[in-house]
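Listed next as structure tokens is one chain, alone, in the form predicted on its own.
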Amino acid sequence: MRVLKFGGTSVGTVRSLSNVKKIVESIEEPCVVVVSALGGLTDRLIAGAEMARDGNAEYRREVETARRRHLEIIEALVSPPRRKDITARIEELLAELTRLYEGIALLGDLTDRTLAQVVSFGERMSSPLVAEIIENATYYHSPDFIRTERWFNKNIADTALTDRLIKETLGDGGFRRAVTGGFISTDRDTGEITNLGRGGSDYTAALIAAALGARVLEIWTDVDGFMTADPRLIPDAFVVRHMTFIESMELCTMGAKVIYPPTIYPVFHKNIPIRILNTFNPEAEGTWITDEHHGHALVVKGISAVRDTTLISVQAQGRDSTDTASRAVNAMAKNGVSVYLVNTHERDAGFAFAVAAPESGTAVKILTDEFGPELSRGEMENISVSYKLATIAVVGEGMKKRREMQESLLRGLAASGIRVLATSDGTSDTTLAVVVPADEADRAIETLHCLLFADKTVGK
């Protein structure tokens, strides 16, 4: 069995959906197809909800635009005998969406709960529509088996319950091609509609693949695979044919947009390979992600960046900086704040770490609460914050051991006049991360890519 996920760009137009139809119908073995909302629709649903909240009647135009897009696809790709039923279903959902918008407009309020209902309509419309386009396909409603729980004010998958429900719903193999929506889910306790957040369709597909023991999880997108850097910035960037789960996880966590980072966990534990493929160029080899190390492959797999980051620094005189930094990072993790880089300073017993700029205020509060007694006694000095930075990651298996390569890269950045404000301490075996001013980030990536891949041999 194969599990295939098609993102918004893959299901956004008649042309792209024609490609999806050809790809899926060419598969002989049973498969599960997970689809996102039509490309760009989720953003428009959110915009419509905000218009309704603000008393702007233009939300009705958003509903009409969604109607035209879906009906155009039905007219072009659904066989005539099947058009009436799917059209009625789409119209019913759009009528429900309109009533929801009208309620938001009446109250002048948009809660998180209501917004979750609003954005669910994208996948609730796209998935039954795709099931009608593909021959011999059976539609399954994903909130029936994807369940969430609340954790630090976020919805996360209840993996044990979801695994059981997936097996109960899809495990009997009573289908040739199953189609379901990604992203949307149901709260296990309240039964309310929820979602898995941005990139949640990838995660839905991974949960299904893991539960069913799929042969492979295919992520179909609009690029030929993982690339050594963002090709919009680096025209010479090229596709990496193979990488490990850990390498792909590090690249995605550090800014690569190819797949949603949590996608990797369920299939990694089941050792199910992931393949990144291009819906618009299905003949391309793509990128394989497995647990295996390929000795002939590039050592460095890519460079990615988290653009809007903040560096938070603390001095802790007379204390063990490593233990103190570890305590700080653990406090961040307990409160759901991601740390991109940790840097300790033996000379002044201080430490610094990088977080996403929108979370910097929360991070400072967590530190203040965690180290309140030490700060009051003067054992730690005031916390300082540096803004408008970028964290850049060079990812490859065994980077921690490649000290000469790391030093060469840092020298190269210095020679290019790029200020490195902090570097990772080597806590990751796979990643060298550096913090640079945001306005120097592009030049830093260009410099690193040239040093590593100019002749495609340096990183081998």
Given for the second form:
Amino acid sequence: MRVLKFGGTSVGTVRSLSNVKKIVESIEEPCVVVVSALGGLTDRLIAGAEMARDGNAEYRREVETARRRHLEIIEALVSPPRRKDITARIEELLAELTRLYEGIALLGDLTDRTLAQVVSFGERMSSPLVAEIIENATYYHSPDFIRTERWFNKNIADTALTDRLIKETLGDGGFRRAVTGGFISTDRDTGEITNLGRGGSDYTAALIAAALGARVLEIWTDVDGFMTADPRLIPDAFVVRHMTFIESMELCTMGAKVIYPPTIYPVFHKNIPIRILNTFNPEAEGTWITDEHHGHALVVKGISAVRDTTLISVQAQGRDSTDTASRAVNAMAKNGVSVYLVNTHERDAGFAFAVAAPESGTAVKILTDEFGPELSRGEMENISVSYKLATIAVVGEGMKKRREMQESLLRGLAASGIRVLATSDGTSDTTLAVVVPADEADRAIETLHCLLFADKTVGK
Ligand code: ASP
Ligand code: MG
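Same protein, different state: after the form predicted on its own, show the form predicted together with aspartic acid (ASP).
Everything in the complex follows now, all chains and molecules, and the chain you saw is the first one.
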């Protein structure tokens, strides 16, 4: 059994969907196909909702464009006898979307819950449509079996319930090719439509692959595989043939846009390999992500960046800064704030950590709560926040042991005049992370990529 996920660009046009059709129809074994909304549509749905809220009637044009895109695909790829039903279904969904937009316009208000309804239309339209395009395919409605629960102010998958429901729905193997929408889900308590977050279709596919014990999870996208860096920035970036689950997890949480980070965990847990493949070049080998540590020459698998980070620094005179830093990190984790890098600077007895800029207010609040007594006794002081920074990660298993390589990279950055404001202490097994000013981030990535992969002066 294989699970294949096709992202927005793969289901965006008649041309890309003909490739999807060919790829899936050439598969003999049973498979589950998970699709995103038509490329770019989720953004347009959100834009339409904002127009409606602001009283701008242009939202109707958005509905019209969505209609045209779907109808064009039906015309080109659905066989004539089957066009009527799917057209009626799309029209019905568009009518429902229009009513929702009208409601938003009337109220002049757009809540998160309403927005979740709005964005659900992307996958609610694309998935039954793709099921009509592919021969011998059966449509399944993913909100029936992907369930979420509230966690702080987010919706996260209720993995145990979802696992059971996927098994109940798809586990009997009563299909040759199942097609379902990614991203969308329902709240397990209220039954309202929710989603797994932007880019969440990958995660839907991973939950299905894990529940059904698939042989492989294939993520079909528009590049030849996982690359050493963002190719738009680094023209020399190349496809990495193989990396480990941990490496891909690190790269994706540190900003690589290849896979939605939560995706990796469920398949990693079941040891199901992930393959990154190109819908527009299906012959390409792609990237394998497995638990195998190949003893190959490539130590570092990639460089990624979280662009909008802040650095929060704390002075902790007379205290063990490693201990206080780990308390701080635990407090962040307990409150759902991700920390990208921790630095304990021994000499001035303090520590610093990087978080996404939009979370820095929350992070400072958590810190003041956690260390209230220490702060009031003056044992800790000066919580300061530096803005407009980027965190850059160099990822490869065994990084921790490669002190020399880490030092050469840091020297290389300094030689290029890049100001490194914090480093990750060399404590991570897999990642060397550095915080640099945001406007020096591109140059830092270029320098690192050059040192590691072009000059090959470092890292052999
Ligand atoms: N359509 C959703 C988005 O654009 C989910 C996805 O494509 O993975 O974020
Ligand atoms: Mg994606």
